[in-house]
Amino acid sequence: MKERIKKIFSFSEEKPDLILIQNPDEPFIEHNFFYVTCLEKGIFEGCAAILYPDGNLDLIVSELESQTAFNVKADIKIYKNKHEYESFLKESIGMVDTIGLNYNGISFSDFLKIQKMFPDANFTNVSKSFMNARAIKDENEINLIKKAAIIVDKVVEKIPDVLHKVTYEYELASEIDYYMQKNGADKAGFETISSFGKNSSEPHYSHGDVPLKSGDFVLCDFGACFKRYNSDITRTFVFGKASSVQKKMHKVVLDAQNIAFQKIKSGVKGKDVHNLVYDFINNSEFKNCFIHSTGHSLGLAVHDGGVGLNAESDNVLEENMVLTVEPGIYIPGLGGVRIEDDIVVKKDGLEILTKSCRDFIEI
């Protein structure tokens, strides 16, 4: 914890005295609060981190909370009403100079109160000393990833089976979930995807009341939350007997893909790895049907770090970065292939953490 503390105050340009981070209401979780303390379990509404140059912490949390928050080696105040919760803000925050703020995670009114309680102080930005520290995995964030990539591969064995006995989207989309929880899983990462036939389609769709037909994509996009980190995995499936044009579009990502995991190493820019991705799709008889990134970073959040394979991506892939590697294919009217694997950057090429069949199959 001290060191993830630490690495993000070495990222820090404006160098504050300190920095504080304020976990608001849900649906408005602010990842990073739960980056520093380390905690698997609890919601933390309305609680805060107070973080130190040295690596140190104090932690104010509700009663509610306060049973869990023990598990965090900090200096820890526990309050039972709003009074109790300002009183510690400003015994831990006292009269420093600068104030670092995660302004990517923090709303326009409750950064009005803070600046209100501390009218004498300066507030810098450190949002992106955040996101550079959370890019770059330790050891035990990739074992976390590692776990939540097993779960969702042993799901994917399942599938096969599972689509003989479903009839809609939505049934698909509940085995899924279900097995990915039996199978050690937390909850789901984000809401599965389970699109049939044209729906494949559309990258982003999720799961409806259509039936499965004879001759469907069937493409299943879905990750495994554990211990707070999240795996994300894709697989393109025909039912029944495959069209030629199916197996072409099927080929063309998985040889995309596979250019990708060449080119990924230390020290390449995202965008290069994106560029050979596109252009090699562009140069298929599947022009302009590659529609979305290569790959983004991956973590606490599903979307997580900063880091991404895109177009205007300058950042270049350092050791111990978890990207996905998701290539697509689609055509409206007919519908989408995209695979999907998730990957760590190594110094000389990458390994693979999602390792369940990319081959076509026709179930």
Second form
Protein chains: 2
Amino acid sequence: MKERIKKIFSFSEEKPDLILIQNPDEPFIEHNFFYVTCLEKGIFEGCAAILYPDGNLDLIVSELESQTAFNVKADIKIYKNKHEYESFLKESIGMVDTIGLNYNGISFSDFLKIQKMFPDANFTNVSKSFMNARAIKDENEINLIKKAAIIVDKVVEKIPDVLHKVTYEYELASEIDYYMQKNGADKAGFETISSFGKNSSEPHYSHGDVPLKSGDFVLCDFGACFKRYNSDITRTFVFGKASSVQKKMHKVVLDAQNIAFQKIKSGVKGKDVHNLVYDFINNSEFKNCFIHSTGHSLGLAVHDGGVGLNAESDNVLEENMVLTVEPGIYIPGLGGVRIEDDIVVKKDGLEILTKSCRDFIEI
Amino acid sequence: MKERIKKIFSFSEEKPDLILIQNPDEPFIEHNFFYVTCLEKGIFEGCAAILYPDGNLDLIVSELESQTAFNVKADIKIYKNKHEYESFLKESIGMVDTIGLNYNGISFSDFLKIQKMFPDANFTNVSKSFMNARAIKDENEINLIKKAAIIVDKVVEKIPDVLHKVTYEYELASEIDYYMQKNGADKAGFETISSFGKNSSEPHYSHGDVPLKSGDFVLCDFGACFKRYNSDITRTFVFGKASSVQKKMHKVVLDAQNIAFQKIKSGVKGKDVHNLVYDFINNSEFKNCFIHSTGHSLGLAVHDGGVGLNAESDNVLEENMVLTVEPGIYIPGLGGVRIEDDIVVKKDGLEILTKSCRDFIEI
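Show the form predicted in complex with a further copy of the same chain, please, because up to now only the form predicted alone has appeared in this conversation.
Below is the entire complex, every chain and molecule, led by the chain shown above.
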């Protein structure tokens, strides 16, 4: 825990005297709060963490979660009401010169309140320090993501059987979520996508009461959240016999993903991976059909911020970054194919964490 | 849809020329975006909605979700990259005098970006306008919450049977989530709490690998999300024979909830309901054991903001507000009891939406 806090400060050019994380209400809870506390349980709405350059930590938490909070090695203050919360905050922060805040994680209204509470303090944005620290995973984080990846891998293997038992998209989603939890996921990392037929051409479609038909694409995109860390996998099947265009779409996406896998290693720019994948798909017969980025960082958040594989990412990949690689082809009215796997960047390549059923499967 | 937008403006004292909603990334997506668009599907990261006093709406959405967006009656612009997004935003907003923003929903960094894009504009905080508009539900919203309530009611009835089949807390959570989705929930509204024994004394404990023992409290707190609207229910059972203290705890909580039900009606202050419940529990043998508020507004968010039943809530209850009523008693080391139901405020009382198994049940 101390190491993580020191790592955050090491990325901060402005060297604030302390960093304040303040959680508003769900769902706007800062992942950074859990990054520094390593707390596996709890919500911690209306709570604060104060980080110091030497790695020390103060916590101000509500009575509601005091039992959980005491698992953290920190100076912990328990408040009963807003007034007490503010007194503790003033007491902890005192008369410091510069307060670091994550401007991406704090609402404008909370910023105004803090500015009013500490009128003599300077504020500096430490969002990049958090992002940079979290982009490179430590051993514990990689182990948790690996466990989340094993869960989705197991679930993928069940999908062919499940598809013979369900009728509607929403039923498939419920089975996927159920198997994830039965296999140890705390919850689904995000709303499971299980789209049939032409709905698969909408990358962010979730699921509805559409029945499965022979020849339909079946696109499943889901993730397991295990002790707050996420996996994220997508597989696209065809129910019944695949048409020649369906086969071609799947082959191009799979080849595109393999091209990304071959390119990824420490030292390569995120956008170079994306451009390679983008150009490959664009030079196929599916020009203009790849309409999102090639991948995103994975961790406490499903889209963990910072580094990514997209056209605008100047970030250079580094060892122990964890990313998804998810090329896709979408044809409105016909359907879409996406194949997504989770990887860890290594010095000379990568480690692929999710592996089940990557090849095309007619079910 | 137009009515909702007009309603938001009607609550705004500053009368901005327009209101801008800008969604950053998940999970920081504005519920207000879905309140005004009524979109049931999609994520809409990095998208914007511009609201006008006459009820009209502009949408700027990414290519990724263009198919879904076209379900909305709005002037829709589809962008391919950040540069295009910003041009569309500048084009739509133009040279207006005052831009309304939800300061509670916009990050400080996004505020700074918008301020830079529109250096001559004034900004005004419309967070209360959104909150006030959303606090009073329209017919369509109440119907969706009722459907979400029916789902959890059905699931509660299954818990006694399920408890004889499961061993661990996480298994119970997986069964609850599964039945919610099988009964039509799009997903769990929040991470299901299924705590056994002494873990039930931590109100925000979720679930772990703790096995069920005879005489344990079993506290289940969960909600169904149906077309973006949520229900939220809590039931506390005892597995096997209840001790006399367990029976007393349950009775006091149930009585406290009934007292709240009798008090709630249009015109009553939220804090008056809470104080009544708080005093009732505090005057029992369980002094200082009720450590959270009595209830919260329910809707697109599980904690829908604005009106609440708590010590600091000066809000007056109004017809068609939807709230939870959830008194509890928590004794560290022993366990906790919470009973939570969803209600609609009526002119002369309330309508209770969740009803199953409110009475104590030894399973």
